[in-house]
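To begin, one chain is listed below as structure tokens, in the form predicted alone.
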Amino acid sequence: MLTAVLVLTVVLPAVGALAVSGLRPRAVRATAVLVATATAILGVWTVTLAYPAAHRVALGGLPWLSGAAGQGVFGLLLDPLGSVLLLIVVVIGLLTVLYSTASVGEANRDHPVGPEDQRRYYFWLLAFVASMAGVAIAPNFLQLLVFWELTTLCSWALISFYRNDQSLRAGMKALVMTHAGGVFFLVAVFVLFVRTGSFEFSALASLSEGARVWVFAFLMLASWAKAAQVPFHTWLPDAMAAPTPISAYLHAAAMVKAGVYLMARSVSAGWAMPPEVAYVCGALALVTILVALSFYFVQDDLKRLLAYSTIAHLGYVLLGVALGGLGSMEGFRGGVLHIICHGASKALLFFCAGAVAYATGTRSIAALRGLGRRMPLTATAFFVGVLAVTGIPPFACFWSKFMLFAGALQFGGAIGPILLVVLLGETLVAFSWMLYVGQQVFFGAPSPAAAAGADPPLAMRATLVLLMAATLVAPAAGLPLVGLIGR
């Protein structure tokens, strides 16, 4: 049964994608919605059905292919490091498409969205859904490679949603940035077969020293372009031409952590991360971080700068991977469970900063004063989504940040305690320039802008409360998954 359920969060969300493009446009939001809705529901029973033991079975092969190659080519496996991207993948697409509802619509002063294109928009979302979903449970990486440039041409065509010249720009610089990084992971999955007849995950382990070296650098790379670290980070902040809908969904569950998920895939995989890409990968990871905190100070645009905090957030995923690939367990079980805790926390700042956009008409800060007394529900959660993000207790990213930073401090030497401090400081300096932002844009007298501002309709007010409660809920669910990687 568990087989059937796997197949079906992914098929399910394909299924209504296909079905969307030709309904009427007063019928596609509602199917929308019960798709999201039964898609989220398959996916955490899996979740449930399956821990603590990994689940996977095999499919299908390609016959061509000589000896065992051939053999369970296409499957599927759920394990603990699978369940944490899929449980956000399943339950962040469902608010996002709840959300989607009254936000992508004729009432957004933001960008108003007509009903003819509700279909285009619908079907690029739930086929994302899928994408991600199949990203969360493929058994190799030839399968991870299929649904990962899946992810790439879903993305692609939701950034370019509004078909304007900043969008169609935006969304042209992601795909060809991102799937650049693809190439590289095809050339990774090419060397891996040659080297050993396998395209499965442990394969990594059976290479030669020196194949495995360049083989991490490959898929380094790429998963540097897809999660938009220095020196790909560019086209994630432009990339917020996209409906701030799935600006959450593509910084909180998807694309950007496809690319995060592939490394500490092949890190898990057989813990054969060789020790200098290791140290590539977290330094890389700490500059990464330092430069998107420089870039804080300089936006205007509030999508901008929540864009900035994914890309170095993402970065305290791939240091705490390159902490297991230096030995951490404890580092790399904490950069795993911050993709669950960030993808809350990230999930409700940006649909605070989509709910002031749809009343004001506006993201700028400069232009936004005294929103706190007319939007007096998304006040209170965009805070809570700053205490989250940043890792005030008892909030999402405290706990995630905690065990990164007591991985980092496993170390001996000056190693641990300078990383300690990075971390720490970057903590202390964001957390002080999001409240000084929240500030800026909820207290004072109400700007010009704000006049119109009310906090949103039923169904984003309902989001944000929800994600409220998930930054609670996020560690509880994600530690005791993360608990088990290693044993």
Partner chain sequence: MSHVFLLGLAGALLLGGAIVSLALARHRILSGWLAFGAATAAGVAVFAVVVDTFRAGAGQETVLLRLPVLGAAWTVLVDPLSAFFLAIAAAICVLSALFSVHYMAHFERDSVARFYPVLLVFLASVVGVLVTTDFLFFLVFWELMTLTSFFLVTFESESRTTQRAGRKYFIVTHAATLGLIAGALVLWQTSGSFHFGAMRDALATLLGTRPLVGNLVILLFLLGFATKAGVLPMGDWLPDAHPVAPSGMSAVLSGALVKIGIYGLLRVFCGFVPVAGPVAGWGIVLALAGTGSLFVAMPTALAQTDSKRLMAFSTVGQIGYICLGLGVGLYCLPDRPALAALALMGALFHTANHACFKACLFLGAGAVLYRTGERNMDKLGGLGGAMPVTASSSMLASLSIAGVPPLNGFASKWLILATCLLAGMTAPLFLVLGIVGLFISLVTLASFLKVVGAVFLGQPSEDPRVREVPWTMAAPQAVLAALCVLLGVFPQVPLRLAHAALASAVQIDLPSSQALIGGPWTLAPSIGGLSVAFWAPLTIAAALVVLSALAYGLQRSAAARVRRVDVWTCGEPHGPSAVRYPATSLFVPFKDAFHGIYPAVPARAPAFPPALRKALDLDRWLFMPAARAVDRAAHGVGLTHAGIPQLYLLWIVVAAAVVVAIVLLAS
The other form holds:
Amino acid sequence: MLTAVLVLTVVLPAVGALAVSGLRPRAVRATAVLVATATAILGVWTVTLAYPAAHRVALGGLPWLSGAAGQGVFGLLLDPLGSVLLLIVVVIGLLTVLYSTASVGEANRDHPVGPEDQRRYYFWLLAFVASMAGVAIAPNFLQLLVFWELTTLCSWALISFYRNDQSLRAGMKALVMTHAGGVFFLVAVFVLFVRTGSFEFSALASLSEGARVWVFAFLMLASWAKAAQVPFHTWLPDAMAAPTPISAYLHAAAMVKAGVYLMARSVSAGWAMPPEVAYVCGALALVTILVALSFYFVQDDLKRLLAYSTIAHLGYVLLGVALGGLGSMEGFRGGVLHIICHGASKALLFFCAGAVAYATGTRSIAALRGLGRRMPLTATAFFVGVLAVTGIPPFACFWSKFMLFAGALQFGGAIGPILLVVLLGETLVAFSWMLYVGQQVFFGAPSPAAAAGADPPLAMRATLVLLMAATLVAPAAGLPLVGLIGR
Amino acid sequence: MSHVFLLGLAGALLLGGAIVSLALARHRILSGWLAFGAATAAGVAVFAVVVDTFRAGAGQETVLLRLPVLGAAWTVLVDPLSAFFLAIAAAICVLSALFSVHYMAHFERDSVARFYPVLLVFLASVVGVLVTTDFLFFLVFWELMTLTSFFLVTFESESRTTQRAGRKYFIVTHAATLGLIAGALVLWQTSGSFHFGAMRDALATLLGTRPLVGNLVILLFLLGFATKAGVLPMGDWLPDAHPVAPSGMSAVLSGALVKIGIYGLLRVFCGFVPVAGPVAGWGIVLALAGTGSLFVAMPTALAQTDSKRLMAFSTVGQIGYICLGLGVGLYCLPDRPALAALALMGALFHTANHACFKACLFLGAGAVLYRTGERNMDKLGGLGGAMPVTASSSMLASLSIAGVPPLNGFASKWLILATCLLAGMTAPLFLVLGIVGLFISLVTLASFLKVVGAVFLGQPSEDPRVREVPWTMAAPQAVLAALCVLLGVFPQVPLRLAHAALASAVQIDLPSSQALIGGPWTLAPSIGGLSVAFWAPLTIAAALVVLSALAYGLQRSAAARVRRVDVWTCGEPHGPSAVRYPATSLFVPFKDAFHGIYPAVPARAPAFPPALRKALDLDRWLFMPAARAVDRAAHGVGLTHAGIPQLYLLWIVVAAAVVVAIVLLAS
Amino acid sequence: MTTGALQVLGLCALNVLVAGLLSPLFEGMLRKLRAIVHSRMGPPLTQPYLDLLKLLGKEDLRTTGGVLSALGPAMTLGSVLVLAMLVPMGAPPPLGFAGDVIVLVYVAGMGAVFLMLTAFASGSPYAFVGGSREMMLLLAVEPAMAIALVVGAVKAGTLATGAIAAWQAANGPSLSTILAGLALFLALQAQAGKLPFDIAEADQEVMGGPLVELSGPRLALVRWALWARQLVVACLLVEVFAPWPRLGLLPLDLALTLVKALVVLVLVAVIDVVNPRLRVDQALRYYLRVGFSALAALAFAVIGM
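Alongside the form predicted alone that was just displayed, please also present the structure of the form predicted together with its partner chain.
All chains and molecules follow, beginning with the one already shown.
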């Protein structure tokens, strides 16, 4: 039964996507919400069903592609690592759809969207949910690659959704950069297949020393591009031309996580990451964190600021994964936990930014002052998001960051303490700036732009409240799962 | 009923009260009463735990939650040290909640939804901090406490100063917390657990194997807790944050929040640092930090004209006294446990006393603010007649903080200074510190005479708005002022509790409280069997009352006629405000002598060099040029498709030639 | 117990009576001395008593009706008399069991506190100026006084005033105690409110400062308190830093103490007569130096000299 449910988790949103593209505009929203809700229930249900064991099914293969190992090419795999991603995909996916029903419409002051465009919107959104769920339950690299490229495609379509010059450029840029990464992924899978005759994750461990370095390096390049790591980070801030729910879902919670998920998957399959690659990965993650931080101070657009913060936090995840590759289990678990914690927190922040833009028509930090009086719920949610994302206990990212700090310190010698100090420093500076921005936007005497502010419609308010709760619940859901990794 | 049940009940009451008061935030007064009710009910539960702990000793440690991934478990235990601080925090929070019921009504534009629920969660987190014995969960409650207090401090949402002060508070204390996290992680690396007991053992091990790292961890803990306690220079947040908070919250900040920093210091230095280890050295560090703090803060307080800012600086100063006491105690701990116990008891006693008088003073300043809308002492004066309860409470508290016998501030300062001087007989550094402490207590006196003189005394104010505050605001002040007198006259009771608290916290056996503080009516600490310092508050108070009564009898003996006259202003008629001596002018040459002792360092956002910014803009010099190059190359290739058949034929011939050439060359 | 209690009560009464009843006489003698230096006849020795009696019966003019202005003078006098019970006068301090040198320093400041509160309560700007100056003098003088007493405490190894005096009597003078005694003597000049340090009252500038709005019985009590304070501090000085010879007989010791105190006060009065008034900032600077010299005494005491 678990298998059936799992298949349904992928198929249902895909079917939903096809369905909405054929429906009358008025039924689109209801159908999308229905499909997303069902998907979320199925997803959460499978995760609880599979817990604490891993569930693996082979569903058949291609006769001309069965390698030396003879395993099937297609199948399903739900283990704790995949569960983490699946949870975030289906739950945030539902919330995104819910939020979009109010946000993507004609009442949006930032970008009004007509009814005929909504079909297109929900088609791509549900297609993305399906492909992302596919990523989470892919049992081998080939299937992962297929769904991975599907997410890239959905990302391109959704970034370009408004079809204005800026968003078309941004969509193209995102497509080219992430797809260029995908090419490296393809090469890596190809090499892996040629050398081992298998697409399995565990095949990585049976590669020869020299080939493993290259395969890991290629996988790493792919994940860097997908997860917007330096030097491939430039597409993500531009991708903020997408509708805000898309930025929240694709470019903070889910799609970019596919990049770090690939790395986590590769590392945890056999724990065979070559140390030199792990060092490069960790070092570049650290560089990414600091570079992204340096961009905080010059951002005026709320969403761009959040995008840079996302880049930094993806760096945190990759750093944890690299630490795991170097033997620190605590760091690896922290990194994986950060996927879910950051997903919930950053989605909340994006949704707040979206609510602000929805009501006032601007996302400029300089233009917004004193919104808190007119948008108390949004203000509360934003501050909860800021505290959650910068790791103030008891909110989500504290727990994952704390584990990352612990992992950093497990690193012996001088590197561990230095790493810890750098991370703590980044945490403090990021926290200070986010707090400052929060105060600028929501406190003080109201500016003219803020005069039109009002808390958003019910669907968006409900999303904000649910996500606020999620910032508290996420670690509780994630900790038992990550505790299983590496046992 | 078990401690955990009562504490859980308190927590549930507080959280439930938070939700209800949030739901009813439209009705300001009702919401306030609900919050007060919840706080009081929770306070009763907490006090039941406190009383039981002091009667029956520490309870059983209970595990509430396990986090095997991190080797952490939420364990809860109330020992007398926790109970001591629980009592202070609960009392101050309940009284502040009562004070706030009407006080918060005068913020017309800001909703109390941002005050009462947060205040209740704050109280819950304070209780959590004090009863948790696992450092990870301690940190969780610790930061929950910080963030709730941040929102309470920044309640006045439209004021830039308030926002700035709140931000500074949160950032500085969060930095300190990150230090705590680092320290805890270093110990966790050794022990694999965050339980206090495990961390103590880990620290002892670490000090044995890698003393430098061990001491670094202690330093991180010191910085972390001293920042919250408001020890300069890390406590620089305090003089900014206290004045801008609503007065009820200022009282909580000074009365309860900074005390939690002291609790942390006591936990770490009495509970973690091994007595045989470097504790004496850290005692000197703490004593120096405390003395430096009070030496800088009190003259700065004297120079303030904003009454709440003055009180905030004096909080820094009084925390300095507490740290001085802690330092003396820790210094003496290895060799002279009796003196050490006395000094630590003095520090704990001063903590309780400071909570009483400083909360009372902040509430008094709040009452004045409520009626006059003014914190600037230059513009106030002569309010005593119209606000008798506020004035007399504030005056008692002022005399108390200034250390006028026989009030409570004197009793604890006396114990701290006496132990400091006695420790100084063998370590002369402490003589100097003690004398600085004596001198600064005079500066405190001057500061608070200024408050009393400039705000309450003098010719009656002409402001028609001024009358006594509602009873909900007057009662907490009166209670706190009464506590100032009671704790001063009967210091044995709090000292005994402090002794019990310390006995549970330190790692050595202390002499009995009977042996330490002497007789039932006299504090006569003895060192080596010989009483070397004396303070009998009842005797002195009785003598003072009797002799003053005699003197008053003498004053009335000739039944001299009393007549009301105007103030003599050299024959010219002037109104009170025209001849009022402004607070700024008091103590001018003395204040000038300390000018610049508290330098202001402006904080700026980091500025990045434009070159670096350009270098980091990869789009500009890497991706876009690359994309353009590809574009150009494609365009170049496209040129070959000119649409002329002859040209295509030419390409075929050229290609054939190249292929032939390659084949020929290869063979 | 009863005999002990009675003894304490008796000694208390004795000290209070000495401080209360003899202080006007001392003041009378000092006035006479000043007159002699001025080549005047001067008032009779009993003039201060007559002043007090006269003032007690005069009309009491009050600017404010507060409790503080009614009770302040009585509290001032009361606290000075409490100080008298903490100071040895021919015998160990009667309330020595209730207060050591730290208590003594704080109680010494208490009189000034009540005087300042009375002054502030009157609402007169002159009283505010005077109170402010009084506070600054206190800030300048009390540290010097405290350091001097701490020197004694360090030498004797205890904070009990009586024990310090007894140690001095038994062990004789040393460099540190002489220096400390000198510092206390210099502090006495301001404690007694004499020139060049009568800055707070400064009749010609601020018309009596804290006293400006006091009249009749309340003025009498405050005057009395000030006179008593100078005698008590003088007794403290001679008892702690020059307790020799100790005869062991209370009346003789007391008489000797009073004579020594008179000598000290005469010196104070001579300085008073031949000096002009300093500004308050000059006084602060002066006592800063005194304080640092006293610290030198402390340093000597620490190294055992």
